[in-house]
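First, one chain by itself in structure tokens, the form predicted alone.
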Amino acid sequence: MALAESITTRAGTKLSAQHVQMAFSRDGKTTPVLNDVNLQVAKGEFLCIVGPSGCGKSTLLSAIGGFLSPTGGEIRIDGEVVSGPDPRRIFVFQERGVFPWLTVEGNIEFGLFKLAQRERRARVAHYIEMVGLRGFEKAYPSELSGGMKQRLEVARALAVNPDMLLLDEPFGALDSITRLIMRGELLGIWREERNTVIFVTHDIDEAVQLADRVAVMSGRPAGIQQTIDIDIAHPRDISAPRYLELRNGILEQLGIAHHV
């Protein structure tokens, strides 16, 4: 499989991430995490991120977001070196991003403060249709199911109209008739919204369901070992011999026998 970096020239580059590394120092020692990642972002683009456990997935992720700082090379976004969090990023996590204390609706008011308040309610309708929520807009995050509550994060997440969503293992607590729903669920979101999308995932099929390009990436140190262009449409036939053949190359790139 070669490297696909034709969906960035053809869209235009919306992240760019060259020769990045990332070491944590703790009682005078030093640990290397990312080494030399070097990785590109169309704008809207869906790119999942894959890798051995503990390899620095999520590490990467925060730097994108501007969460922590490189101790070298640089990141990008639109043409501008990413010095901190910017409203324009927002991440999603695994049900850690839901105010417990507010209804559906408050959760997703919350960030849309600076908008007068008929703009305001406009917009949670408009994101409570969307995601699924229409008749919990006064449920708290308490009486709503773990599915539910991601629908809620995403909600929350998209009302502030951001231009990039940074997801980390979002739909990892879930069990797997749900995650299905979620997939489909984002998948469709992002048709509508077409907001550029860096989602890492554990999960192989999860990359492959719903990436437009998987960046594979190695053992700690990490860098990117390959990006592998996902050339089938949507809705992905699980069984289609192409499928299996993209799901088998990225487990063969981490090291996974594809028959176990």
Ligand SMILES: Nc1ncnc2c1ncn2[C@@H]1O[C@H](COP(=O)(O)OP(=O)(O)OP(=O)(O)O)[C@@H](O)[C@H]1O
Given for the second form:
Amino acid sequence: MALAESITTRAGTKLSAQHVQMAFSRDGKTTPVLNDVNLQVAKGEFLCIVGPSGCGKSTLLSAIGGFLSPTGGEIRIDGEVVSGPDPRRIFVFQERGVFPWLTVEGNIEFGLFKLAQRERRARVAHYIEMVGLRGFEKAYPSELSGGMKQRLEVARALAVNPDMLLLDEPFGALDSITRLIMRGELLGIWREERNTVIFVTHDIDEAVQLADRVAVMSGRPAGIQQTIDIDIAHPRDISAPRYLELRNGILEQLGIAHHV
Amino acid sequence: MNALSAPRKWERFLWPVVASALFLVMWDYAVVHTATKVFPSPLMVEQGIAELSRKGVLWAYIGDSLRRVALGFGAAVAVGVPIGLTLGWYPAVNQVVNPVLQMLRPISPIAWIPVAILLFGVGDGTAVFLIFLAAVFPIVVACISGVATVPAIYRRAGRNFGLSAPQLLLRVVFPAALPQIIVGLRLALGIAWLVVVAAEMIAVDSGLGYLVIDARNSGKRYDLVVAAMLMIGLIGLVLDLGFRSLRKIRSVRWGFRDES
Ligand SMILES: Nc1ncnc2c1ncn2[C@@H]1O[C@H](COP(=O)(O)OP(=O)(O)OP(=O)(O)O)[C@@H](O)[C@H]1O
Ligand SMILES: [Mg+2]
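Next up, can you give the form predicted in complex with this ligand of this protein, since the form predicted alone came first?
To see the whole picture, the full complex is given below, headed by that same chain.
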């Protein structure tokens, strides 16, 4: 039984990072940022990464996305070593990544150039509907609010049907009400699409509300200090004792007392 | 009306018209007051324009000047934009070519006249070549800086969706740099219009520049000189306004702060 389970989890591994090292050199000085990062992410899992500011979360996510190559160790996705960016895993920035010269439709269509016209139209319509931008098809990003731009960027990513979404503090620039709404929407989308999601955030509550598992990074040079399973079913009650227990556990991991 | 409310449509036309009328009145007064025999009054200039129009040279000369600018400027766009985009795209190449570019750039197109005549003889070729030279440098420079300042986040998103290098240049870098390129084109067109007058004074026997010099040389017809000057100013204004309206195009409007 135990053996069978470990085999299925191994078959279901989406991403595996092993002994990942990353150092930046500038002016002849080398700064180690990531030090021996080890991480497994299962297919369809929602993983949140939290850690102190500047510890290397964005760096790790960029390496997973193939935009940076690690100076040591390796990152495999579906068993293959990551060697560059790939439409199968889309990196979502804070809303600044949408193209201002394209309409909402044009942005969502951007990655679909290999598809036939009809399929393209269908996908664009589907994802516009999904992220609630109906009626804004012909609008330009400058006419949208921050939350709408963020939805647009998520829709553009989803339209190419990636099996992985890499989100770097996607809701960081939004006000707290919009952020709450967007979390709910992202969960809804994830439940529908079942992509593997790696979500970097500063916000412990956000992590505990969204994730199947939270990876806590240590200070620089950073490794994964601990991963914590969030064993609460959705929709999550954010005043339940178990929620608070998990949240406080992460705060303690980060060395932040829960009294301000 | 307060300072923030947009001026009403009739106001936007009224005040420039008032200012122009005031200018004409002052001009007329100065001529009458000084009792000058050489400098024409606005009315004499108006009669001069009518005379040129009757003889049929006015429209022919305007047409000649515009044709030369269209050819020279068109060639500058056709050559300058690809070169500028390439240099912006490959900073290493730019570093090699830049010193030469920076050395050629401050040479006034007027200084090229002997060389131009040597190459193209006295005639249209020389005029067009001088306009080309004057326009091509600002275009190249605008394209280089336009490409160099495209936010890395856009290139990264483009690569993430699997674009090849030429696709990235065409679908991301070019549209992202386009507002800056348009600013450069507008500048270049203004310079081209300045240079056509100078070129026509020397290299050809038609066009508004030729009209200025010819009216002076054959009988000191200062009414016609000022008539030609006025036409040059008016056409320059119309060209610039035409170019300015390009920024209203929706896919570039985002790049002009005052328009979005
Ligand atoms: N291109 C680079 N060159 C040199 N140093 C870099 C580079 N990118 C990141 N760093 C350094 O690596 C460290 C980690 O940066 P990173 O952006 O990954 O942190 P982060 O955890 O995402 O921080 P934040 O929570 O503030 O977004 C920082 O100290 C930063 O200065
Ligand atoms: Mg970061």
